[in-house]
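In structure tokens, the next block holds one chain alone, the form predicted on its own.
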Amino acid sequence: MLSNIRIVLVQTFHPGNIGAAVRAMKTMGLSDLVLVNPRQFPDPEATRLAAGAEDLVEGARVVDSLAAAVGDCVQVVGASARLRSLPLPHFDEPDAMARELVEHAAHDPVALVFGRERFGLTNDEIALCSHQVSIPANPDYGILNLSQAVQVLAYEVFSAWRRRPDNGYCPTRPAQERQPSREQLAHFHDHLSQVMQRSGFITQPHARTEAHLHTLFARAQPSRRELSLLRGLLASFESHLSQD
């Protein structure tokens, strides 16, 4: 189950923070690291600060976009300050986030996403997440180093896993009852956008309308079966549009 929980670091500037982050991961039983466009990697500083977790540094995957890092994940939680301009489902308490993440990880990959050291995740990157989480901190000084943030949330995840009464075992759920991957949801949103434009519901790309719909489906959290039903409905609309 813990192997299904991925840590994603976006455009890390200091390679030493990658090494410190993998130490935080390994102490909490996490091993899947994906780096999105790191400024400098591989780097001796990352290996040096890994201090016993060098295998995680060596096994890290490097990709060129956040979408590529999380496409197969069914839940993607972005660690950030709460952004009300992007009203995704938000966890105010990390332990609540961890319990839900562990439940999904029993069957499918999930991810915790951390942004740049200086300014975190962009709005576009948060929009690729299914949820946000914030770490409660001193309102007068709520600044955490990247590896510290990884340590806090990794600890919450490990604690949630450890406290499961079944010691991490979870009966298999039918695939169609599980959450769709981010890639499957992206295909759905592309399909929905095409149908809205062809039908005349929107006459030009309208980012705000589409953002609201993304938020609506993020809150609804449709299962794979429900998403398939929605795709079938869109296909039916398309066939009628073609006849007009």
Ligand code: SAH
The other form holds:
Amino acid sequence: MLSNIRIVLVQTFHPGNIGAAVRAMKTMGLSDLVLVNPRQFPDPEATRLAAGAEDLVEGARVVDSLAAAVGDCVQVVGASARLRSLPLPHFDEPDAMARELVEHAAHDPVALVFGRERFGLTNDEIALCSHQVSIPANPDYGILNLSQAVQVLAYEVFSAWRRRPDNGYCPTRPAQERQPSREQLAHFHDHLSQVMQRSGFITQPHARTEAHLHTLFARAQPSRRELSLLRGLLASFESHLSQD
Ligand code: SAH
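Having seen the form predicted on its own, can you show the form predicted together with the ligand?
Full complex below, order starting with the chain above.
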């Protein structure tokens, strides 16, 4: 279950923060680390600060986009000190986030995403997330060091896992009732844009309309069954369009 919980660090500047983050992860039983375009990695500073968690540093995967890091995940929670930068479902309380994440992780991969030391996550990166979470902190000084933010959220995840009500027993939920992966959802959005354009609903790619629809489906959290129903509906519209 904990092995389904991935930590993603986006474009980390200081290699030491990668080391401190893996130490934080390992203390809380997490081991899956993905680095999106780190400035410098591998690096002796990362290994030094890992302090006994070098196996996680060695096992880290490096990818070149956030989409590649989280494509297979069914829930992707972006950690952000700035409140509600986009109208995604937002967890104000990390423990509530952790309970939900652990529940999904019983069946499918999920991710917690952390931004750059200097400017966090971009709006495009937040749009790839399904949720956002903020760690409540001093309103006048509320930004934590990257690895400390990893520690706090990893602790919440570990606590939620220890206290899970069913004590580890997870009845298998049929795949169709579970959440689609981010990649499946992205294919649906591509399909929807194509049909909107081909039907004349929009005349060219329209970022605002698409952003509104993304928000709508982020709130609705359709299951895989509901998403295939929508795909079927779009395909049927398309078949009529091609007859015209
Ligand atoms: N200067 C950046 C913050 C960088 S801190 C900004 O203004 O956004 C590096 C990362 O640590 C953030 O991107 C976020 O993922 C995490 N982080 C730091 N403080 C946090 C908080 N209070 N709540 C949630 N995540 C936080």
